[in-house]
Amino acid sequence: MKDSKSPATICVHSGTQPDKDISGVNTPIHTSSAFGYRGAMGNQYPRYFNTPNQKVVVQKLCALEGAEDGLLLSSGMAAITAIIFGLLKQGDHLVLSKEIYGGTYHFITTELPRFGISYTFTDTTAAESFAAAIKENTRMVYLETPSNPLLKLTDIEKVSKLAREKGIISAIDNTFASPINQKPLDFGIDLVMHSGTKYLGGHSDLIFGAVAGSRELVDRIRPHAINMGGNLNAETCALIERSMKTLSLRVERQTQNAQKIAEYLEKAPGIGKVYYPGLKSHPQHELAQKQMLGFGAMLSFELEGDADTTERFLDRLRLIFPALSLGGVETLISASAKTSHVKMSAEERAAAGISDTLLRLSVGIEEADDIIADIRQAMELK
């Protein structure tokens, strides 16, 4: 059953578990690897997934993203990996996004061919390229919207709908909009998976990924995570929870922030194009309105110039820190050629509009104005 409360609330109380013995208002962290066999909880073990700090994790996404069930892994990848390994096998086709995560990018073009799973790049902006991509193999539609890093949207009614017409898979990855700004659930998607080493963490410390859907389809992908062993301990698990109940607080600031800042880079000098979908100049606003309950907090921008600008525009930033990953409540900033996208050929970049002077912008908890200045004389811009 849906949970009617906001997400606000589900962030601070759904799944916990509060100490019965002291009446502490937060769940024990149950620090066991081993435990009793033989009452009612039958065999608890970490690396089933099934110990108390990982089910109430667990809990919390699924109120929020509307699912019944899901599973904590050790990272995103280990959230993509399990859902396309425990769902599919040798001669299964898949179709995806073709801009994705750079990580996920290679994980397909890599690993796939070894276990005799095909597969197919489509345009992402394009329902009805999926369409064209489907063969009678084809077992499972991926998607990732709004894209990395170009911000690139697509519609997920359209696309579920033709997942369930043919009778096939569908999952996307939620992590970018995070489940304060979009509920692809609700669109008719069949599984969500985040790296929650993002916003759900949200403070650049803990690593771990999530996966949330249907019952049916979270027990087939069981299995398989279990069999991989990418499960967290307790502590990282309690971190997780403790970080969650601010998601929707930290999300919905960080949205307002990039909204405020996209529409600064569209008008500054020096940059050629801004990457937001909450800008109306986006192609897909139109969309991103219809499907997103918020814009995120993520958008990319060109410098206008070559590498060195890039890198002589990075020296010169004194807030905003050039780092890996994205999500938390610092401004993070990433040339995209340079760290997600960096497995990829030089050729595969330019297909994929990924220049040199391409920079994404993970906008966090500060004051907006704060974060324009730092843009500004790093530009060296009055």
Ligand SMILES: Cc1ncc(COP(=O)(O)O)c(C=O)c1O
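Residue numbers count along the first chain shown, from 1. Throughout, rigid core stands for the largest set of C-alpha atoms superposing within 1.5 Å between the two forms. Computed from a prediction, not measured in an experiment: that's the story for all the values here. What changes on going to the form predicted together with the ligand:
- Shown in the overlay between these two forms, fitted on the rigid core, is a CA shift at His341 of 2 Å or greater.
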Second form
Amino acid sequence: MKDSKSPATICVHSGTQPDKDISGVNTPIHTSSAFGYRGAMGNQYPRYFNTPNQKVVVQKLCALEGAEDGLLLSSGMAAITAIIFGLLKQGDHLVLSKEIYGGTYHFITTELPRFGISYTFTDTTAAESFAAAIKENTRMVYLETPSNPLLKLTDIEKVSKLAREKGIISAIDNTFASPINQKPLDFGIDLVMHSGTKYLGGHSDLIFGAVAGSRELVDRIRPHAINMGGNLNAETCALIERSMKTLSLRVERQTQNAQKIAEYLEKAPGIGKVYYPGLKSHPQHELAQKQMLGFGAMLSFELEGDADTTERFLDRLRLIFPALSLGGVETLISASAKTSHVKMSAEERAAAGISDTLLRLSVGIEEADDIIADIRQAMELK
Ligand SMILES: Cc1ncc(COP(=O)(O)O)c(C=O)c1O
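Right, the form predicted on its own is done; let's see the coordinates for the form predicted together with the ligand.
Following is the full complex, with the preceding chain placed first.
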């Protein structure tokens, strides 16, 4: 059943089970890994994804995504592999966006051939190219929008409609937008996954993943996930629950900051292209307005110069932290050529539009002007 409360209220209240025994406002942490099998509860076990603290987080996420059911897993990759191995079998074919997270790309290209599952990567920005890639044995389309690091968008509604017409499952990595800024199930997508490590956790101190969608699909994934064993313990679930209570507050602030910083960068001297769906100059700004509730807190920009300019700029930053990962309360920066795309050759990177001066910013909740001041001082010292 759809939760009609607003996202901010869902974050605080949905799923949470105040401690009735002591009249406490928070869900108690149930540490048991052994449960009686003769009572009404029956069959509870952490690896079965059915213990109280696991269920509380799933309910919160499902309320945010508008999903019937979900699974909480030990990492974003565990969520991706659960979807793909849980729903595909030997002989099946998968269509994916070309611009997907490097770990997903690596998983698809190194593991799927061993299991006889074929795949086609297709143009992220053109829904027609998804249509062209579908074969008789295609069983799933998998997209990631906005993409990393160039913030390209896929038309969620068009691709999910196409999949539905062909009787194919559609799945999306919603990590970059978070459920506060994008609700793919509203556009007909069957399954959403998250690297919860990013916005859902939000403090750069947890690793987990999640899947949410129809009960029917989650019921099909669960037996595989139980076999693989990627569950979380109660203490981690309690930390996730606490983090998610501030999800909407954090993401709204991060999104406002990102818009302000992107607008600053677009006019700043020494800066080349700026990639952010909230800018009118973004080639798919109209699509962003249609399918995103907010434009997100991830943006990328190019410095004018070369690889040395990038290194000098990073050395001079005082507040913004050069680090992998994203979605936390602190602003992080990374040079894509040295991080997510380091395994590509220089030619492959050039073809993908990843220059040596491209920097990806994961905007935090600090004061936007302080982040801008840090960029300014790092530039002025050039
Ligand atoms: C968009 C996206 N999807 C999935 C993942 C994988 O998540 P995890 O590192 O939690 O396994 C990441 C990690 O960076 C990511 O950025």
